[in-house]
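Consider the single chain below, provided in structure tokens and representing the form predicted on its own.
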Amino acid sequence: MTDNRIPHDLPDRIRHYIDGEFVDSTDGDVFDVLDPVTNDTYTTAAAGKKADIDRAVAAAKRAFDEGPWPKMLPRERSRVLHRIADIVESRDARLAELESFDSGLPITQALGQARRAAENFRFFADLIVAQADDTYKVPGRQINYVNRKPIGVAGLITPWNTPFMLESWKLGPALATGNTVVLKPAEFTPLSASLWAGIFEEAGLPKGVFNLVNGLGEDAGDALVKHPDVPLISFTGESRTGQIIFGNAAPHLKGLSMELGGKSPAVVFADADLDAAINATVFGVFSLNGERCTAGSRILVERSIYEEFVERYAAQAKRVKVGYPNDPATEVGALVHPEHYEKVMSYVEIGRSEGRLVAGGGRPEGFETGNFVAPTVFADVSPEARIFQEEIFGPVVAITPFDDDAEALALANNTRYGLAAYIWTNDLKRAHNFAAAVEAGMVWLNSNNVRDLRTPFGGVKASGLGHEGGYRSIDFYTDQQAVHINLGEVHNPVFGKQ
């Protein structure tokens, strides 16, 4: 393993960030943070427990109730959250080099997420000075407004796939409206979460705005989710987490953003564009590593070009570029951690028994150690095998085949998840139709993933729950009050009258 791999300046310890200064565990505790390329601990980090999450929960509600930050003009906020993305931007190359070292993930994709951050950023500081809240009028009686107001402290639980940049997809709107933050990241992957501290503080945010705690999400995120000074949770991960997060916030009637789990499907019609439908669902399930929560990992083609897609699929999966995450030239790297890696060849195993393996199927050659899983596509996967119905999170794809387009719907439609679907066909009333009956919370047709920040970002059925992006954000973390005024005579029934 060459020295060049490993980044420069690796700190010793990761630590809490909690009212401007950075602090170990109460108890000293911590856990073991791993290199995903050859699973030794690199370094350590703070294990929060409920005494941290306290610690950081008092922090961002005295930030709350007593500093600036809830109180400023839009306009003030929005210069700092500018501040934050230009900051970002600049430190893109170092920010991806600690994302790709301690995630897996590829540099080129590490990097595209850094400066995705930056976007996320700028998109709430301009979103929070140009929005406009509605007024109704009833004329010459009445005038109807509304307030927005910051709700408290926000808890936000991020996961490990995309970590830098869907922290940022939660901090951007949270503080833009004005809130407080207690960020508990993702234990397999601390690192890059743990620069946030300096890039605000040198954007100048308010001291306690934004706290941290490291952690495992049976203790530090449980306690932040049963914290009754928090009042908000988004969170982002499993949908069985999800579960846990849903029971544990309903005694304190939080305000609850999930978004959960995905077994996505692009299907794939006859009159589609082969070669841009085989691009698109190749990158769909094989980028980040296929540790992407709307990876279409569920492949429905029309039968009359099932063969054809299938073996022009395999053989391009099979050309999919494996290597170290620092390479350039890589489009899978390392899965991020041996757990999940046994979890993803668990179900390698499990696809041998329940479909035709055309490509990939354990390690690539030449990467001995470490997470590394060949790209693997499995053909003529029946609805009900397990390869078919659950979550895999890794470079695994069933591709099954359909007659018609009621059954493609029926197909599509046959899971618990509804996060995300991918339509190919050059029929637009088919495409249309097809877009508004499958379950899912966000449709692409003839597209891969492209979001556009200003649409609603979320899931149906076990996929998750409410939806962020846009003014989505700005309604779930701001209170909105409904003030009328009477411009008219008093209009009203009188009890009691003498």
Ligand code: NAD
Second form
Amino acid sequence: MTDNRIPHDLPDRIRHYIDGEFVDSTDGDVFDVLDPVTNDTYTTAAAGKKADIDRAVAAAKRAFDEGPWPKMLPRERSRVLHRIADIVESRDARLAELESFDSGLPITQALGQARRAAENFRFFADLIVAQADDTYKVPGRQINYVNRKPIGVAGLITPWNTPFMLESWKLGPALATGNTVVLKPAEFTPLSASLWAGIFEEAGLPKGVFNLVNGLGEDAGDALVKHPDVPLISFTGESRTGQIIFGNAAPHLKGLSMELGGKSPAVVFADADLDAAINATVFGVFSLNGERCTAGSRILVERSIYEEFVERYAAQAKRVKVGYPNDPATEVGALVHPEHYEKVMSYVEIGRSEGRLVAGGGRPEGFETGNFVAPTVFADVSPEARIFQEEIFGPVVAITPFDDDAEALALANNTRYGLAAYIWTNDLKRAHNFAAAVEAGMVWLNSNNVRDLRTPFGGVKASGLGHEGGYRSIDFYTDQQAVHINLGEVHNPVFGKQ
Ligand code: NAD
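Hand over the structure of the form predicted together with the ligand; the form predicted on its own is what we had up.
What follows is the entire complex, opening with the chain shown before.
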């Protein structure tokens, strides 16, 4: 391992950013931030608690109530958002370097995520100026129109798997629509989030509009969810955390957007283009280290091609290049944190008694320390198995055979999750009928996860509630007030007539 792995100018402390200033926690508390390749502490971050959230929310509320941001014309806000996109794009290499170092994601994939973060801002910068709202005429009697208004302080809570990109996914629409925000990034990966402050200042975002509080979920996240001056919570993370947040937000009747876990099926029929299906399903579960909410982590294969598929898939999985995150040749890097590594490894152990191990199964050769897991493939996994039912969120896949369409559908729908589904067949009728019947918020036919930012994003069942993506994000971050104008006679019976 060489030292060129470690980025220059790492901060010796990652601070909160409140009301335009970098600040420590009120109580001075910090937590350790680890390098996933060595698990050494490379810096510390301010550990926010209720007092810090209170300060951040007060700043955001002041910026909302008294500042220019919510009242600016969409075009003016759009210009700021485009500048943010330009700056993110111009710093993509540095962003990717820091993200890859902090999260263990392979550098080439972290670079793709940095560019996607810029694109998220550009997309909402465009959308907000193109935004049209409904107007309805009742001829001769009424004109009715919609006033779209920002809501206030949005609380944004994000996970560690693609930190910067997922933050942009919430920050873009929340800011485009004129809200002010408090971001609580994931505690495993606070490094890249600390760059937002500088980017926003340079782009001309007014003071107090963006605030960031680092800290543990049960402290800083919990205080944000329970704060009475935060009417919106947009959360991405585990389904279990989503349930807790639902409960805590209920007394305040907050608006909630919930992007949760997944255990998505990739269904391969015998008539599929097998080369394409194998390439896509290998990428679908091993890219982003398998730490991907939409990973196709259950592969269902028609029995007539099952043995050939398993053999070819296992051979290809064994060729996937595990390496140091900063190496451009690396395809699978290091998992984010030793706690997560232990969780993934425990599923690898469970899998040994639940399926036939055909690739991986532990640490890759040559990586005796750090959070490295070899791409692991279990075949012949039954639907009752824990590795079939539970989200592992690592480079581990379960393969299961099926005999006909009905069984494929039953297997695909046989988990509590419903985020994505990938279907491989050249039969047009089957593809569309299967897509309509599968319990998933998003379906890809003969394709990997390639997103069109205009389409709805979200899951069904335990995978989430509500959809973001395109104008749906605008809907989440705004109120739509209906205004009714009478043009004719006043339209009601007269009560209490003389
Ligand atoms: P997590 O639920 O542990 O944490 C997510 C965030 O919530 C973190 O910032 C954490 O600090 C915070 N948090 C934890 N407890 C909290 C509480 N009680 N109150 C408020 N905030 C709290 O999830 P994770 O391990 O960081 O991320 C992995 C999970 O995210 C996986 O389940 C994955 O599928 C999911 N995910 C979903 C999507 C999607 O769009 N559906 C995208 C990416 C990741």
